[in-house]
Each structure stands twice: as structure tokens, then as C-alpha cells.
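For reference, the chain that follows is the form predicted alone, supplied as C-alpha cells.
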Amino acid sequence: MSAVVLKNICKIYDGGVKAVDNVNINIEDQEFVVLVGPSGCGKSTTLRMVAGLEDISSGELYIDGKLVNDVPPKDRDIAMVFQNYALYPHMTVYDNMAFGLKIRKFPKEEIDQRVREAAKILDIEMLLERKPKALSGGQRQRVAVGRAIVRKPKVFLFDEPLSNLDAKLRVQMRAEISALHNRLKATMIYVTHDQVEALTMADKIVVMKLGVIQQIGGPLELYNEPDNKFVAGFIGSPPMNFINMAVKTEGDKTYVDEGTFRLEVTPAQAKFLKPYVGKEVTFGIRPEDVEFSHTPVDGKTINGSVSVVEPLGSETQVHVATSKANVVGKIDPTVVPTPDEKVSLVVAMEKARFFDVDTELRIR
């Protein structure tokens, strides 16, 4: 079993700067967990504490049921893949992958077996005699992953391993690392600022902001049921649209009113918005949950003028300026609106989410 448990983990630097604040995460054996968030949110610091490269200011860290706060990195049975590959330039690929095993005095035959087995898994057998300078970025990243695989560690740690690769190669390597996880059945902790990587790779996602965990859950859970405005805006591409709107009632119907248009909420939404009647809430809707229209639908339409049109081939993203916000919609690529054109975005109101203006917590 290779479970990892973080209990009340904090990291405080000189001057009282709290980089990680009371982090609690249970990572199951063989689970692929992604720590995601903007730069400076504490995700890499958290990973480095698991690796033993950063001291833990307070809290407890367990790997395989053993408290490892004071255990040196070399004795934690983890392997880390860094953003910059960290390969020895004077060594061949074979020697780079074998180096850690040689240091640990593994028999020569076992080293050779492990290196060639890892090279086969990663399809880099033909590169074993090359040096890093003769490799592409993607090949160097495979070597760095291979160096981790040969260790056969309890836990793999990845610190933004794909950020130096071009867009096409990132997509390819994303799939390869996911396939590798399925093949090795290993526990993996992966850090990224790219929420697309998080959504496509993770069994479980940990969203962080300013050193604090905002939400932990599966990709679909975070996408469909965000706990707060930050998670709702961070997960999903393009991000969720937000507009501050007043909650109003008229007869037996409840609306959110922007000033130039209003949207009728569902009966279920009306119940939890009842305490907010007469107040403002933040209305949220994802770009994929609106439809482009030239004809307004009463109580279901965001009205505005087109500010930007982005054709993407399979879809078009249209930016519509309202009196309070810029709303993005994903629309049929055959529809080509023109800048400054007055248009309507018909909203799937059952998909709408609402947030408290002050706390930014989701209202439900």
C-alpha cells in the first residue's frame, strides 16, 4: 500500500510568510491526484514537502502509514520528475536512468533490466546511447520519467513536468503519463497550473489558492458542483461567466436582474435564493451552457453587443458585452456574428450557479 496522508500541514517561511496553510489531503494507494491552482498558491511547496525537499513547519505527513516528517528524501521511497528535467548533460540516456540505482549499489544485471524495461515502456529504447543535448524536449521528459520508473518507488511526484513543452506535445505527453499510471498502478501526485491537465488526468483534484485548499473532488464534481466562485472560475475552459445581478420576485416567479435584462430562475433555485431577494448575487454560467440567438427569449436571454469573435474550427467563441460584464459563449462554427452586432445568448438556466457576493461561496 502506498497511501499518502497530509494532516494539518503548514509551511511558514522567515518573516511569517505562510505558503501552505493547514492542508489536509488523503491520497489513496494507486490514486492519481493533481494539485492545481495559480502561481504562488502553494502547490509546488506542498509537493516538495512530500518529497522532503522542504521542511514541514507543522503538521504530519504519512507515506505508507509511516510518519516521515523527519525522514530524509532518499529514504522516503519516492521519485520526483521536475519541470526542467534535471538530466546530467555529460551522461547518456542509459546512464542518466541508471545513475540512481548505481548510487544505491544495485546489481549491474538488475540495473540493466530495469533501465531497458522502462525504456521499452516509454518507447525510448533507440535513445539510450544519446546524450541529453541530442534529444527533443519531449524525449528529455520521457528520460526524466524513465529515471523515476526504474526506481519502482511507492509514490511518483510530478512538478509541472509538461510546462516547457509546446501545446501539441503537452497533449501527447498528458495521454502518455495517464497511460503510464494505468500500467504501473502507482500512486502519483502531480502539480500543474493548467486546469485542462487536471481535468483530463486526475482521479482526484485538489484546488488551491494562497496556500489554502478550496475544494477536493473528482473532475466532474468540481466542474458541475464548485464550492465557491474561485473553483467555478478556475475549472473549465473558457472559464465560467460571472455577472452580479439583483434577485427580484414578480408574482410566483423569481428573477435575477442585470438592469438591461433579467433571467427567470428555476423553482429549485428560487428556494435557495429566497433569502437574497432584494440583494445582489453573483450569477454564473459556463460558455457551453448558452446558445447564440438573434431573437430574445423572455426570461432566458442575456442581451448585449458582440465585442470579439474567435473562430476555433470545431466551434466559435463569441464575446458579448453587457452593461456589467463580458460574457463568452461557445457557438456553432457556421454562425459568424460581426463585431458590435446586437445579439442574444439564450441561457440553460438549470445549469446556472449562484454565489454570495461577499463570501464568494456557492448558494445552494
Second form
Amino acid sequence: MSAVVLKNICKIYDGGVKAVDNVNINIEDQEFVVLVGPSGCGKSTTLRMVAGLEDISSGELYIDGKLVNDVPPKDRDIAMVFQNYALYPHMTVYDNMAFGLKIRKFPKEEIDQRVREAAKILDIEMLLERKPKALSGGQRQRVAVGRAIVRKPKVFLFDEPLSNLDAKLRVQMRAEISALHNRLKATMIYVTHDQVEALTMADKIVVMKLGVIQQIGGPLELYNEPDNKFVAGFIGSPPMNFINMAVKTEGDKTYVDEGTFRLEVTPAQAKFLKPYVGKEVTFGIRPEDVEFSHTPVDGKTINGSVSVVEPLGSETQVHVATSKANVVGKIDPTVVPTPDEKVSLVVAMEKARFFDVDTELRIR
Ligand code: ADP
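Now that you have shown the form predicted alone, what about the form predicted in complex with ligand ADP?
The complete assembly is shown below, putting the previous chain first.
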């Protein structure tokens, strides 16, 4: 069992920077948890506190139910894979992987068995006698992971391990790390700024901004039910479109009105938008939840003119400039809109999300 619990964890650096602000996370045994957020949001600092590489200013950190705030890194039974791999250049792959066990005085035979087993799992058996400079980026990355595996730690920590790889290799290593997690059944905490890595790898995602947790949930939960505008905009690519619109009623219908077009909301949405009638809200719709059309329909379509067309093969992304915003739609690649053309986007209204303009919290 290797649960990790962060309780009211704060980190204040010298000079008063509050890098991590009252973070609470329950990481269950064998769970794959991804900490994600833009640069500077405090995700590395959080990971480094779990590793013991950074002091905890206040709060409690438990590994396996044991308070470890003051336990030195080497006694925490964790292994960390760094962004730059931190391999010893003068040592062979074998020795790089064996090093952590040697200094812990493991018997030679056991070291050999563990190194060969890890090399087999990672498919780097033929590289054991090479030095790091004779390896590709992807191979170095595997060795760095191998060095963690041989330790058989309770918890694996990954700090942006794929950011030095090219796009294609990143996709491949993403799948390999997921497969490794399934195979080792270890608890893993993974830090990235890339929401695609978070969505594809995580059992549970922790979204952070300016040191504060914005939301914790499964990938689809965060995608479908974001708690605020930040999470809605951060998870998903291209990001959710936002337009500030006025809530209005006409007869028994409720609309959000942009000025040049209006959208009729569903009965359920009308209910929770009631307190906002006469005021503005931020309307949000994902690029995948609109459909291209040449015909504007009152209450159903966003209307504007085409500013950019980006064909991607499997889909085309069209940017439509309305009087207030730029709205991106993912559309059928056989449709070829021309720049400046007047077009419409039919909105799947049940997929729309609404946010308070001031607090940016979800209205529901
Ligand atoms: P992330 O990993 O999300 O990019 P970090 O955890 O590295 O973010 O940093 C969080 C905040 O703490 C940032 O504002 C950063 O400038 C600050 N910070 C990081 N390390 C230090 C340090 N050693 N001293 C002072 N401030 C730091």
C-alpha cells in the first residue's frame, strides 16, 4: 500500500513567494495522478516537496499513513524521474541503473537481476554497455525510468519527463509510461504543463493555477464538468470558446444575447440562469460542439465572418469573428469556407457551459 496524502500543504520561498497555497490531495495506492497547470503554477514545487527536495513551509505530508515532513529523501522510498534525466555521463547504462542500489549496499546478484529485469521491461537490454552520449533522447528517457524501476519504490515521481522529446516520441513514451503503470501497479505522480498528457495518462488530474488547486477529477469529469472558467479553458484543445452575453427573456424563452445574434438556452439552463436575467454571463462552447452552416437561425446559431481556415486532414478548424469574439469550430474537412465569408455555427446548446463574469465560477 502506498497512498500519498497532502494536507494543507503550503510553500513560501525566501522573499515571500507563496508558490503552493493550501494544497490538499489524496493519492490512492496504485493511482496515476497528474498535476497540471501553466508554468509557475507550483506543480514542480509540490512534487519536490513530496520527494523531500524542498522543505514544506506548513501542512502535513503522509506516505503510507506515516508523517514524512522531516524524513530525508533517501528514506522516503520514492524514485523521481527528472526532465533532464540526470544520467551520469561517464557511466554505462548498466551502471547508471545500478548506482542507486550500489550506494544502498544491495548484493551484486540482486542488483544484476533487477537491472536486467528493468532493461527487459523497457526494451533497452542491448544498450546496457553504452554511455548516455551514445543514446537517443528516447533511449536516455528509458534509462532514467529504468533507474527508478530498479529501486522498486513505493511511489514514482515524474517531473515533465517527456518535454525534451520530439512530438512523435512524446506520444510513444506517453503510451509506454501508461503501460508501465499498468504493469508495475505502482503509485505515480506526474507533473506536466501539457493537458493532453494529463487527459491521456491520468486516473485523476489536479489542475493548479498560481499555487492553488482549481479542481481535482477524472479526465472526462474535468472536460465535461469544469468548476470554473480556468479549468474549462485549460482542459481541451483548441480551448473552449468564451463570449460574454446578456441573459434576456422573451415570453417563456430565455436567451443569451451577443448583440448581433442570440442563443436560446435549454429549460435546465434557463432555471439556473434566472438570477442573471438582465446581466451578463460568460457563455462557453467547445470547438467540437458546433456545426458549420451557411444559414443563420435566430436562437440557434453564432453568426460572423470567417477569419482563418486551418485544414488538419481529419478535421478543419474554422475561426469565425463575431462582433465580440473569435469563435473556433471543428468542422467537417470536406467543407471549405473562404476567408471573409459570412457563416454560422450551429450550437449544441446542451453542451454550453456558463460562468459568472466576476468570479469565473461555473453557473449551474
Ligand atoms: P511550475 O512547476 O508549475 O512551473 P514551480 O513550482 O516551479 O512552478 O514554481 C512556482 C512558483 O514558485 C513560481 O512563481 C516560481 O517563480 C517560484 N519559485 C520556484 N522555485 C523558487 C525558488 N527556489 N525561490 C523562489 N521562488 C521560486
